[in-house]
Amino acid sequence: MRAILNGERLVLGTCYYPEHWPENMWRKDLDRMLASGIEVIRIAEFAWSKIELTEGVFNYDFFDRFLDIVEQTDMKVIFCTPTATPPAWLTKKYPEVLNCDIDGIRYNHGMRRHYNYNSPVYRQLCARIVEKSAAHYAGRRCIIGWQLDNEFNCELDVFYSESDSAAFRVFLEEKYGTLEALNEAWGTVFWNQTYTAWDEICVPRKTPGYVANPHQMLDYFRFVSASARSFAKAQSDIIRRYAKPDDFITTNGMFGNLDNHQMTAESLDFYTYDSYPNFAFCLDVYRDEPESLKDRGWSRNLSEVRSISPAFGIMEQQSGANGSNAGMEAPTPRPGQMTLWTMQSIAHGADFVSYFRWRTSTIGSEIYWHGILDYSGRENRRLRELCDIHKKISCINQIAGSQYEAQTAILTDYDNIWDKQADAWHRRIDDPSRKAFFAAAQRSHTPLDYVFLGHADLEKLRQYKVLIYPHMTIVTKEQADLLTKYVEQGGTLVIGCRSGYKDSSGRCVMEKLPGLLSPLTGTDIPEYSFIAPDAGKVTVSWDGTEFEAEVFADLLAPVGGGEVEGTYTSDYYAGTPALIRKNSGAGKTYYYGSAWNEKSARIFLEKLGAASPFADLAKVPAGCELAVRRKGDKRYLFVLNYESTPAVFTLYKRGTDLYTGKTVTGDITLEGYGTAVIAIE
């Protein structure tokens, strides 16, 4: 049986770097970890030279010595492939492995993730170090799993080496077959960009004035994703040949220009995330704005991880102050915040939480990225808090294997995410709407899931009463058909402005907008505009409820069974439809002609019956997060207080406080940064 994420118990771990510490400290550290509740360590992700110090000369003694000591204890190990940091001999001899900036200038050795995925020689050398490591270490009884690389697409999620241009041409030729098809898809007739040979095509380069061809950019982001996925799969396939039957393969992070869903399906047993809520308090960016969700905003990221891997873990959980010697400095977590952020991860579905890191490094670029222990290793508040977390975890083990419960989901897909990077109109509309819905859902205690079209079928969509796709710029017939079936079978779908106006190449369609979505939404869009800066507030009335439109205005007209639900009440389009509903089968679709702010998002959630689905269980202050995990008929209520002051929530049903084992009901007080986990009877 798999040692973690097995549905039976919660497990704590930490990241440990034996290469950073004298060997006489190893056993003491391991014993101290175990006494604090740590059961798993992650090692070796940056230690290529400890196995292959010079090319082709392999020495396994260092990690053999460490693993020998580990196996004198009950500690378990996640062993990593070291490919995130190629050694100096490699980058010196084979400079083509290095990534480049957009001008084609190579990055230098000395950081991490300075390689590119497509260098043939780097692929060969990575395959060799992975195979040598797996063949030698995989049989170790202390090893329970493997992590691929470290944080794919972190630091940089764009690649501009000559190897990338060569691989990009292969990717495009396999996709399009002919240059004629590529030229048509990319619209290269515009500004005389027509290609007549494959070797004329490169990864995007710097151009004057405007960004590169947006259709090329969309394919380029797809290519970056495919490159990272291929790199991961090459390693995973090797490890599978050597790993013990119950050992798992995972990777960590969640970064841009990568289809993490597809990578997980191809190469992983589950996904792990690196959760650093303290980024919300970075000194160079933090502003104490009343509307900011601060560290609570990391729940959005955790929800997206859950869409990738319903059973997931945290490979790096914030434990100390973050910051490198180049920036990102933030304060030390306050008493209780380490517990709060741990329970935030668990509330959203994590059954494994591993802290970064056990000891704070005294060397290198992350000397200010603090772990559980400071430089001296002395007993400290964070270690005591870890011990308390372990006690709490031991009390709530029964929630392992339960699933986060949400009745509403936000839709997205990778093509629209990538298209947005090269489309300022899309970004300006989509970003505030997504932020607004998340904030409105948090403050109204409306648990949300995120669902990626392309990685979801009708059965998945039918789990939700309400689906919201804020701005579905690119639409395919397959997506339109899937959403139509969802609505016809009883679902409620909400779609916002600027939807349906691009095809899968990012080309604007010539049909009446919203294109393929028109039959589903019962909507025509005769005119549209950004809201003029001198227009003042543009307002919308929906059954007497008035709220402000944001950023953009589609001027709508009902067609094909659509009915007007709301109208603009200001500017030159006052009286023009702003919201159209169409009933289809047992369900209905709403097309809203603008973007959302938090108030309008809250109104939509309330009017559609999506807000506060657990109001019958508890009344929770706005400053606290409510989450529910469910296993069969058993529900587990999490209440997390993100404020420094005490908060009171009211439990309407009898439950068991899992921390204490006591029966509770009525008013319950949480201390500042306090948490509660209650099994509902």
Second form
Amino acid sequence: MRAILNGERLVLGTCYYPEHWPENMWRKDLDRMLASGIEVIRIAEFAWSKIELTEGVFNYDFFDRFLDIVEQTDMKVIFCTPTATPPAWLTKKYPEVLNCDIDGIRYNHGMRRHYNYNSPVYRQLCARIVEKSAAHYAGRRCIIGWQLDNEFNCELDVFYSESDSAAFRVFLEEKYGTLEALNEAWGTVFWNQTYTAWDEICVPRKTPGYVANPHQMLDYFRFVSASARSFAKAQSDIIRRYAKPDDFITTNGMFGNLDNHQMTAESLDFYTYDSYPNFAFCLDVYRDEPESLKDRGWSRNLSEVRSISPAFGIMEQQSGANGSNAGMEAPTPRPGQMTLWTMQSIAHGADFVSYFRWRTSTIGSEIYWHGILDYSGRENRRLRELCDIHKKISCINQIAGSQYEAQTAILTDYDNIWDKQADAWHRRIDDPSRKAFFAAAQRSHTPLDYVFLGHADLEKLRQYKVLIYPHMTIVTKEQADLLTKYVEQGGTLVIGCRSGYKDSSGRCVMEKLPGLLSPLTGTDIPEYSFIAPDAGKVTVSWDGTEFEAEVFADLLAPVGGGEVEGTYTSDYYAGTPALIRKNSGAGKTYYYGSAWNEKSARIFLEKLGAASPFADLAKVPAGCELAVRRKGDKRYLFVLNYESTPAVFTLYKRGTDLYTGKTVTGDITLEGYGTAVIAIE
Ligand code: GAL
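Same protein, different state: after the form predicted alone, show the form predicted together with beta-D-galactopyranose.
All chains and molecules follow, beginning with the one already shown.
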């Protein structure tokens, strides 16, 4: 049986770097970890030189000594491949392994993730170190699984080396077969970009004006993903040959330009996520987030992780202040926040949580990225909180293997995510709408899943009463057919403006909009516009409920069975349809001509009967998150208070507070950052 994520119990771990500490500290560290409830350590992800200090000379003594000590204890180990940090001898001798910036200038040794996935010599050297490590260490009793590399596509998710251009050409030749087909797909007749030989093509480089050709960009993002996936697969295939039968292979993420679903299906037993909610308190992008949704935003990421890997773990869970020499300074988690963020991960489905890191590094670029302990290793508040978390975890073990319960899902797919990266119009509508649905769902206690088309069949879609694809720019025939079946079999589908206007190359379609979605939505779009900056508020009325349109306005007309549900009530399009419903089979589709804000998203959730599915179970204040995990008939209610002040929620049923074992019902008070896990009777 797999040592973690086996449906039996929850397990805590930590990231440990034996190479950073004197050997005489190892045993004491391990004993202290075990005494605090840590049962698993992850090691070696940056330690190439501890095994191959010079080219081709392998010496396993260092980790053998460490693992010997580990095996004197009950500690279990996740061993990593060290390929995120090629050694100095390697990059000096084979500079082609280095990644380059968009101008083709090489990055240098001195940080991490400075390599590219496509250098043939790097592939060979990685295959060798992985094989040597696996062959030597895999039989170790204490090893329970393997992590590939570290955070594929972290730091950089774009690659511009010569090896990348060469591999891009191969990727394109396999995809298109002929240059004619490529020229057609990329619309290269526009601005005289026609290619007449494969070696004229490069990864997208800096251009005088806008970004490069958008169709080339879309293929480039697909290519980066395919490169990372094949890099992962090569390692996974090697490890499988040596790993003990129950040992797992995973990797940690999640980062851009990578189809994590596909990678997981091809190379991993499950996926793990690195959860740092404290970023919400230091990065500019979160500055405007409402206070009560800041760190709670990680629930959105965790929901995406759940879609990649229904059983998942957290390989790095925040335990201290953020910070590197380069910045990112965030406060130390307040008392209770480490527990809150751990329970956030568990509420969303993680049955393994491993903290980053055991002791804060005294050296290198992350001396401010704090772990559980400070530099001295002295007893501290965070260690005491860890011990308390362990107590709580031990009380809720019965939830292991249960599933997060959502009846509503937000749809997405990788092509549209990548199209958005190279398309400002797409971004301007999609970002606010996705945020709006997340905020509205959180505050109305509507658990959401994220479902990636391309990785979900009809049976998967049928699990949800309501599916929302905010802005489905690129639509393929297969996707339109799948969604049509979902609706015909009783589902409710919501689609927002700017949908169906691109094909899978990112070219605009010449059919009337919304293109392939027209029959399903019963909608025609004779005209569209960004909402003019001087237009003031543009309002929509849906059965007498008024709300504001956001960013964009598709001016709609019903066709083929579509019925007008809502109209614009301002600007020159007052009276024009803004929302059309079409019934098909047992279900219905709504096409909304605008993007969403939190208020309109909330109205949609409410009017479609999706909001607050657990209202009969509990009444929870907006500052708290509600989640339910289910195993068979058994339901576990999580309530998480993200605010510093106490909150009261009301339980309408009877349940057992799993932390205390007591029967509870009625009003329950959570302290600031407090959490509750209740088994419902
Ligand atoms: C992760 C990474 C760790 C460490 C941590 C804190 O991205 O995997 O190695 O760098 O962040 O910065």
